[in-house]
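Okay, so here's just one chain, in structure tokens, the form predicted on its own.
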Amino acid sequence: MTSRKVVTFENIKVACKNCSLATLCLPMGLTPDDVERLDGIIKRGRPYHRGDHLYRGGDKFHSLRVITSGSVKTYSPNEDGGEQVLGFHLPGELIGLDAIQDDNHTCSAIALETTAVCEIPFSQLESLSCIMPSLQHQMYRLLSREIGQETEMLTLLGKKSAEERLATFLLSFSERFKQRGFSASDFFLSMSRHEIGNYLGLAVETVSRLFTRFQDENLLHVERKHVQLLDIPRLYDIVQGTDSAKSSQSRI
């Protein structure tokens, strides 16, 4: 098994300038001395633990918050009660962007396991980004990647077969680990198998069978949370429906 990186509250508490996540994040495409500027409104407190909300749906909103380790989900409530999954978020990322038009969180972020996160009062980061033309089109960079991700999921939950879902769905975290310098073969999911479910449209028994079935064809050995992916370029078939064992779908 895959040892992970052990994060402390010492060491998230790392400028802008020393932080592994630069790349992914705003202070990417700015100059030293602009980071230096970033980095002196930035809040880092301490990590949530899993089950703590990093905000509610209707709270106020403030600052806009990028994960530095561990993962949030973010969730709105539905019709019958229950919860809908918008998304899975993982160190680099920016949440609470949907909060800006409206000054109001319009869905909920929990954190799924020990998490730290850098907190960005918006306020001060429109003052910062009227005088860095390169931190407002970071700002408008983030947006974009945020609107073509809503935009994949769309399509992922009108067009696409359960299968498709979850291999998409497994492609898209092997994919972002490898982006941080963590294996895109053998990773840990944070979220439950009903979670991912209710994230891709599908129930948990859907879901659970998959697991199953993709197991048995060696595509990927799985062990509770803990997911090595065996066979990558059959995924990729899979979620370009030219695998030989699409037709095998209509079983599930």
Second form
2 protein chains.
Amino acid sequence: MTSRKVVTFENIKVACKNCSLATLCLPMGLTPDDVERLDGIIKRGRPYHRGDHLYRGGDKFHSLRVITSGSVKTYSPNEDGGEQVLGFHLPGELIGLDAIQDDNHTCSAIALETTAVCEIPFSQLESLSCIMPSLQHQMYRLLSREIGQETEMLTLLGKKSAEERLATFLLSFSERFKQRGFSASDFFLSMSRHEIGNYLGLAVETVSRLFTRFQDENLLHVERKHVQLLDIPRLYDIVQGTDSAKSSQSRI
Amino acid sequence: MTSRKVVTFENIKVACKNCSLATLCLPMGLTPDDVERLDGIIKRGRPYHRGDHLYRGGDKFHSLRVITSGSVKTYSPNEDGGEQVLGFHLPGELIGLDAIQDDNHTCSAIALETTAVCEIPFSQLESLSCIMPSLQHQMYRLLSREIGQETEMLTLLGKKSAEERLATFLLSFSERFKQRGFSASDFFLSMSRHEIGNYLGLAVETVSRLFTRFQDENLLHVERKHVQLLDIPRLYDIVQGTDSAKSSQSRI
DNA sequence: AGACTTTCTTGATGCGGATCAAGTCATTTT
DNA sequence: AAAATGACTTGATCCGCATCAAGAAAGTCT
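Could you please show the structure of the form predicted in complex with the DNA, as a counterpart to the form predicted on its own just displayed?
Everything in the complex follows now, all chains and molecules, and the chain you saw is the first one.
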């Protein structure tokens, strides 16, 4: 009859081939055999709690990490005590790519809530990618994608108004939650207003005011960390800067 | 006697092993044999003139490019007609990394002056890096470095004042010219004030005023595109935001 | 539960840098 | 050489967002 092997919950979860995130993650596009081989080098540790560091700037780099549940903030401490928030990362996202450069982490990563990660020892990943061209290709694509995403942030910070920035931010989460099978219009943000502001190059107060304003304009409903997007198309209009949305408001 | 083979100027120039940029470029850290193999896939075309596009956003991606002389601006056209300048690239710098992602260029690259480049067909580079671990490693490092540099720009655009931005910009060129064997304190900028402003998230007028102010404060001498840095340490102070420089000015 | 702390919101004010408007200088055209 | 064009500078004004200040709400500690 069926195999005697006991398949515990852990056994199921702890393998790329059974992971619901596989289509977003490193194994994306690999053959089952290749996924198996990749799986062989991945380490899964105990979860982190809110406020725990996954790594800090200056730490020796040995592993890339993929978030499997929870969320993570990456930031780079700058000379004068402050910090620049570099990103908020959701399950399936790979972090630590900036550290390959010189074998040291240049920024820090901290759990925003209870968070589980897969660790991928980089030297092993590198060896593996030498004998698995599809993995190598995937790595190049992921690194390139990271560059493309940062490029978009450059435009955001260089050219967009506060309103456009927050709308972009919200829609980014909307899209990413949707990709992961969650609601695109109803979600919880795990970071503080302060962290949102820091990330977007805005003061906390501005972020708070914008949430209020967006709510007044029936673009969304917000209560602390709980956000419900009520008019996603108009949020996209705002992102574009083509403020037809605004005029339709003000012509009351 | 010496070989009968005639070594023309072109023959000398057109090979990584004879290229003075090799230590800044892809071959960095490779063995002579490996450099030779890499050299085998590199294509060198006729130079571009000021205003020529190396590629445009949307173009099919096939090659990475290294500037060998001259300079290049990369930018991403944004929806509403404007553009975001993403970078200015000097000899030895590799561009096009953002296009690996989905085989299409997401941004455009245009020559700021007469410019020569090496083209590296990416599919060949990929194959080669499968059999040359050191090349693969180098590629990972370069991609990671690109991410790190964009990260720094995020901090610049998110947190720094106009003054800090321009000082950072100038010192970046100073360092890069120095690396390339040119003066760190006396150089020509190949881009317009408008392009500098766009890159730094500032209006042209602000850039112009800052040049004037820096000159008044004896930080530099500027005449159109010709810049002479007169007080590099104080420019570094400005970058830090630790404005001891400023106080020493104002306490006259 | 009550005190304390932190986060968020809201209002008032101020400033840095954008925008608008001319004018100057350099380069190209004819 | 004069005229046209584009790049840069300089001044005046304005506005978006930061900063300052205070209160409200939520979370934490004892």
